[in-house]
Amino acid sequence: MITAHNLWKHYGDHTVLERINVTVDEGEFITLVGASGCGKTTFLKLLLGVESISRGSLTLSGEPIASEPGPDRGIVFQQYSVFPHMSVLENVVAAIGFRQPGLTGFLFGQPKKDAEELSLSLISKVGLQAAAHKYPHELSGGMRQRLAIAQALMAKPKILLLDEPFGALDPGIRADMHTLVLDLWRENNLTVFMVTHDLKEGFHLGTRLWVFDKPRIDPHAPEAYGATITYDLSTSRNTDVAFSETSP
């Protein structure tokens, strides 16, 4: 589904990513770990289409990744990307409205009723049915993150991108969110890429865990070389547990 071939990303003289060669099948759950600043979020941005590659190729189903976000890719950030002036239901309905032609995103009449029905079904799936008419400031952190996930899934994406979505949550709520994401992944046949700083979380959730690191370092020019995927680990969530090291 996703193929990166000799992928590089530069910002001027700063090399962030270099020589990335990976293939991801549909339905895999990829977790990305590594030190801060080693290009994990940059890789998500390349998949989303808000950043362009500098060299090499990155394809989705054999075609170059579109140079702008599309409905086939949904993203959830650590900071809750919801509209504070809209209720839970209105936030999820808006995710449908913004897919329609025009700039306002407003729906009227039967299309609005249909969107509300779909939204209520998804709101129920993420466990927010009792809070459908509440506003984000009335929700806990975990509830706001559930709302952000519902927004992302409303467009029925093939790929879900999660950028440290649970980093600000306490351990109990994180465990609940793990269960929710795994259930949604299975039910919707999603391909998931999730950045996390928690190695245990990465092994628990993913079918594969990628370690991003810099195999080449020049102390006199620290930005000359970028990070790559130094380890590609199959986790216990795969039926065949394996270990492989990628060549730098």
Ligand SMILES: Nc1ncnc2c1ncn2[C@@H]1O[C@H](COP(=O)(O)OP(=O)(O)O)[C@@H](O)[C@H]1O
Given for the second form:
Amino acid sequence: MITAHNLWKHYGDHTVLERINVTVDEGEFITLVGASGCGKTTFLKLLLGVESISRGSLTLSGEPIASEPGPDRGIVFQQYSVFPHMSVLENVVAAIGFRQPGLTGFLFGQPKKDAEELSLSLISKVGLQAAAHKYPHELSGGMRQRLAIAQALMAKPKILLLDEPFGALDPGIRADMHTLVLDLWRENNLTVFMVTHDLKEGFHLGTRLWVFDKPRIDPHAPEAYGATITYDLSTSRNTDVAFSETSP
Ligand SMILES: Nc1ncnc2c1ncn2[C@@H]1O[C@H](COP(=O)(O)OP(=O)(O)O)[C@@H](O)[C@H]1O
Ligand SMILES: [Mg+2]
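Structure of the form predicted together with this ligand (previous: the form predicted on its own):
Then the entire complex follows, led off by the chain already shown.
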């Protein structure tokens, strides 16, 4: 589904990513770990299409990734910017406007009703049904991330990009979020890329875990070389998936 071939990303003289060669199948759950500043978010931005590659190729279903976000890709950041003056329901409905070119976020009549219906079903899927008419300041951190996930799912993406989405949450709430993300992944046949700084979380959630690291370092020019995928590991969840798929 996604192929990177000798992919490089520079910002001016700063090489952030280098020589990334990787293929991802539909339905994989990739977790990305690596030191702060090594280019994990940059990699997600390349997938999302808000940053462009410097060298090599990055393709989605054989086509170069569009240089702008498309409805096939949804993203959740650690701190998501929801509209503070809009309710949970209004925030999710508004997410449709961002995904459709030419649509400014204002819907009327039947399209509005349809959008609200879809929003409410997503809101209950992420467990926020009792909070549909609350405002962001009335939500806990975990509820806000649930809202962000509902927004990202609004355009029915095939690929979900999660950038340390649970980094700011308490451990107990994180466990609930893990269940939610795994359920959504399975139910919607999503391909997931999730950055985490928690190696245990990475192994627990992913079918495959990537370690980003710099194979070469010049102490006199720290920005001369970039990070690449130094380890590409199949996790036990991957074995579970393969086993259940091949079992009668
Ligand atoms: N728009 C940008 N312009 C210049 N440098 C950037 C830009 N975005 C990220 N960088 C640099 O690229 C490197 C990787 O950043 P990032 O992908 O955010 O790392 P990570 O997510 O792994 O912590 C950092 O050194 C960062 O300063
Ligand atoms: Mg980052």
